[in-house]
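Below sits a lone chain in structure tokens, taken as the form predicted alone.
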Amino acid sequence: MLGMGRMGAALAGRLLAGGHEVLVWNRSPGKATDVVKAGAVEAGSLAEAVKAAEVVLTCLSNDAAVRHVALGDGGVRGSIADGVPYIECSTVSPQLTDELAGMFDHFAAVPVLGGPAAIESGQATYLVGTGPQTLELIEPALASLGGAVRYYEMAGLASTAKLTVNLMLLSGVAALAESFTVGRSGGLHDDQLRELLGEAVAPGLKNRFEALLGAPAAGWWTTVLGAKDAGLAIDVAEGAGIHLQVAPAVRQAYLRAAEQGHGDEDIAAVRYLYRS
């Protein structure tokens, strides 16, 4: 398991719970402590981790990080043994996903719907884009991860599916923050907003409802990553010659929140844009 952010650590934990021996590695040291305490072994280098693996997984922050780890010197491509499948779980562009699929004998794009808590509880959904031969090879790992699985016949489609969902959630969080602002501006107090909108929001927004009202947000999807994901979604549409209307404003909202000092905070920090 390469990448020990909260998502990567949660994935490693599920694999450990499934009885697998798990080697972990992270670009910056000190991130794997809890996973190692749970039974994982921290490799001294990326190449060391990959050469010993029967399945390689990555979960990283963006296209640049994935490209470096997958294709850079001492990376996955130069270290993985013949026949070993490579599972890429990051939220990245479909273009990069398809590029990687053409460079590895057994490649699967497996972006995740749901945060670390959903992974840990077996409630996440895995968007699996690969061919039947690779799918057979990775089924034991998928079974250990638990949760639901949606299959796509091409790797890039799985990445497109992840961006499709992420844009909807990002747009919803920004819209809910603005709805709260409208209500407050017109004199509604927070309990009235809870009663009015609490049953109306989509399930994916419920876990950020209180954070958008001002409660502390202990989330994992930062405003920087939100802006990145919205930008990738825009790129997909523009690649088909379509100019989105709402997504650029959504992306700009998360960029502004990050620029105002909330870049490492959960996407619910978009609420700070509406302080009077």
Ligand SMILES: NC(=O)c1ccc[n+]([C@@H]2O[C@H](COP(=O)([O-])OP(=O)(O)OC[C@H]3O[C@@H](n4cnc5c(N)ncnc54)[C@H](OP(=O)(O)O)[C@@H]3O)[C@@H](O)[C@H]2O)c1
The other form holds:
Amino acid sequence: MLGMGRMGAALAGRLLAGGHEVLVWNRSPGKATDVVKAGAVEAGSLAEAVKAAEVVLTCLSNDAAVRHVALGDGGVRGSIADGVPYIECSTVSPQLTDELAGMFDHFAAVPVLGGPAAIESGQATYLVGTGPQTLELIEPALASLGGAVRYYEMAGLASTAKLTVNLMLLSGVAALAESFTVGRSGGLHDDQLRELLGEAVAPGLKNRFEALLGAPAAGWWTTVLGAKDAGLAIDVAEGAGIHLQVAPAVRQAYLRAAEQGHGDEDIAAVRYLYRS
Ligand SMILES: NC(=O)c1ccc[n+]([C@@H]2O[C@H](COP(=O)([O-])OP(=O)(O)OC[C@H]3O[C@@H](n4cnc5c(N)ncnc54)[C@H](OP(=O)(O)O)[C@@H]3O)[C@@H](O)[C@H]2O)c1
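Same protein, different form: I have the form predicted alone, so give me the form predicted in complex with the named molecule.
In what comes next, the whole complex appears, and the chain from above leads the way.
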């Protein structure tokens, strides 16, 4: 498991709980302590981790990180053994995952719907984009991750599916922050807003109600990652010659929240843009 960020550590935890031997690596030292305590072994280098692996997984920040780890010097491509599948779990562009699918014998794009807590509790959804042969090879790993699986026949489609959902959630959270602001500006109480909007929004938005109304948010999907995801979604539509209307404003909102010092906080920190 390459990448010991929030998601990589949670994925490694599931694999350990599933009885696998898990070798981990992270660019910066010191991030694997908890996973090692839970039974993983930290590799001395990226190449060492990949050479020993029967399945390679990455979960990293963005396209640049995945490109570097997958294709850079000492990266996955140079060290992976013949026939070993490579599962890429980050939220990245469909172009990148399709490119990687063409470069590795057995590549699967497996972006994740749900944050670290959903992975840990076995309630995440894995959007699996690969061919049937690779699917068979990665099934033991997928079974240990638990949760639900949605299958797509190409890597890029799984990445597109992930960006499709994320844009809806990012837009919804930003719109909800504005709806709360409008309600409060006109004199409605928070309890009235909870009741009123509780009936109108999807469960994926409802779980950010309290954070948007002012409770501290546990940071899991950061504003920096949210802005990145909105940008990738915009690129997908642009690639089809379509100029989105709302998504650029949504992206700007998360960028601004990050620039105002909330880059490491959950996307609910978009609410700080509306402080009077
Ligand atoms: N957080 C969520 O709720 C959530 C949910 C679904 C999907 N995702 C997606 O999952 C991915 C990981 O998210 P996360 O929350 O785990 O992020 P994170 O905690 O910020 O971790 C990012 C990881 O990427 C590594 N990294 C960044 N640039 C690198 C580079 N150039 N070379 C090597 N490693 C590099 C980091 O290493 P260092 O420690 O050295 O910086 C770290 O291990 C992202 O694509 C995100 O969009 C996140």
